[in-house]
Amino acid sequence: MYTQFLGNYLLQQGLVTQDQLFNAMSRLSQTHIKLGTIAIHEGLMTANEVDECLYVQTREDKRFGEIAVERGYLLEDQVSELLSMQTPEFLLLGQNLVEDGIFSYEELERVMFDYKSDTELYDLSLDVENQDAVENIISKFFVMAELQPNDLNVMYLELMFNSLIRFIGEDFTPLTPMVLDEFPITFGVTQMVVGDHEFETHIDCDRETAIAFSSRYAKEDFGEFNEYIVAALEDFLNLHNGLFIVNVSNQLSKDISLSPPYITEEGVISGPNKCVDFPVAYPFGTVHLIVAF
């Protein structure tokens, strides 16, 4: 998931555009690490000297490891134990953004020390997602939308990007939150959480996005508008929902449930409190998660 928060980072920043973004997170199955790039993010290495190595790499027929160490930037053991690595999206969508040229590997080194700074992910690891510093992140969305977060919406929202991620596509990027006192509809599914807390739950977008968000959803091809755009949006809405009540059962203690969900095409969407829409940007299209508290 940092991959996402680094995308929203980039842009908010105005570092780069959504299209720069997109074309380089849908590379990001085909990318394969760098050594230096590893290098610069483990504190090894310099850009200006990963930067010298590759300039020495265009002019002798040699490993990128091999001239490092040469040089004395890197031991072998280093360059070892650089190679095994497990290594993050978040990662390679820099070094893609590297090798479009929207950034060099300097200006790279500054955005993500900038970026750890900001999200206070000091200690972030290559392989593994710390739960802190996922909620942390989360919950700055919150803070930017005014908004105080706290565990029941930290989980809604931190839920939603796992199920955008697994069942559509890595492949988005949230945009800045609005809290509002109403959200008009263009189209989407409804569907109320219901018992000790309640609160309604809206996705919102127009048809073309509809269709795009279905069909990967589903797994199908479809070409228009029809019953199967429908279904396949209140089955996503439905398991994601159904998936946090699980949750916060399980973790929160809280006995909640769910109404059948349903179609809205028009009119508005607020609640008794704040509505708040988490806009999602896909190539595809935007799509708008409301949560009215």
The other form holds:
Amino acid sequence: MYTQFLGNYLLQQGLVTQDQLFNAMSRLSQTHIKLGTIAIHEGLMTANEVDECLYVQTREDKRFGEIAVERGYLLEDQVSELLSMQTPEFLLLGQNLVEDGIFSYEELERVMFDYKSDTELYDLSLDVENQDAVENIISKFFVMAELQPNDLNVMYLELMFNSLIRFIGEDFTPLTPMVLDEFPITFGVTQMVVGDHEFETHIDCDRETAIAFSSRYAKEDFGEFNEYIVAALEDFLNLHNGLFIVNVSNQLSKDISLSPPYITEEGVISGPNKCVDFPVAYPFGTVHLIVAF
Amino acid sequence: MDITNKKILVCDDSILARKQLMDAVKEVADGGTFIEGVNGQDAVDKYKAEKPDIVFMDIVMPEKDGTTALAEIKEFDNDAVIIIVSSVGTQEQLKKAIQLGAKDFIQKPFEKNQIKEIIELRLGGK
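If the structure you just shared is the form predicted on its own, then what does the corresponding form predicted in complex with the partner chain look like?
And the full complex, kicking off with our chain again.
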């Protein structure tokens, strides 16, 4: 999830445009990490040293690792170690942005440093995401919305991001959440979570976005708006909420259940307290996850 | 696998879930009569009318939920073969479904292989 968080950070800081980010995100699955990127991340080379080796590489027919060893920036053992490392995806996002000319390696190094300070992610383990760190960042989404984070709502949002990665695709960026008195519905589906912990959930988007979202979920190409689109949105929300209540029930021994999801095409969503809009931007459009507590 | 003489009741309020389930069965078996139900009450009514060989049923459904429908169908026919297909699976609900006589539980989104195994196991030997 660090990749999606990094995307959110870059957008918030105005360091990339949404189009630049989507372009870089869309190539993640085809991207291979470069030795220079990972060497910077591991603190073994500076951005300037990497740039120098890349420059030499354009003039000499040698591998990056060979050049870095020749110049004394890396030991041979370190090259082997770097090459065998698991690559965290957020590094690929940074590398793609460098390749697109959005950042230099030096700027990327600085951005990553600032990002780590901002999110207090000092221990960015290479292949395993630290659960506390993820929860810490998720909590910040609630703080951004001026809402008190607690175990349940942090769990809900974390699960939502995971569900999106798992069932729709990893190429999304969570945008800044907003607290609203009421949310005007464009089109979407709603489902109530009832029991010890009651709240209303809603997925909202325009119809074109719904077609793309549902096509990805159902792994079918729905060319036009039809009843399957609505059903896929309902299924996704029901599935996600289902996973949530299973977690809550198994971990916290709370008794909660779900009402069947239903289509909502007009009106507003409003809860006894506040609504929170958690927008996520996909290349095909923005989807709003609304939770009315 | 030929299931020409078999009746399959697929009960889910989601038209997409019904379609995907029927697509999955059709991919692994030829023939068969599909009966669709859209809620728990519909499942009970159609079971009584059609006596299907196997039932795939969701839990969260309007009017009557899957667990209540499961109990009513089992009361009518204790030999009913009912497979729960649901995204919701708390330990409590699972326990209840099994106690009520569900033969299996498939978590959504399902893999086609899971459907294949169930069809082969439940309809293959008959």
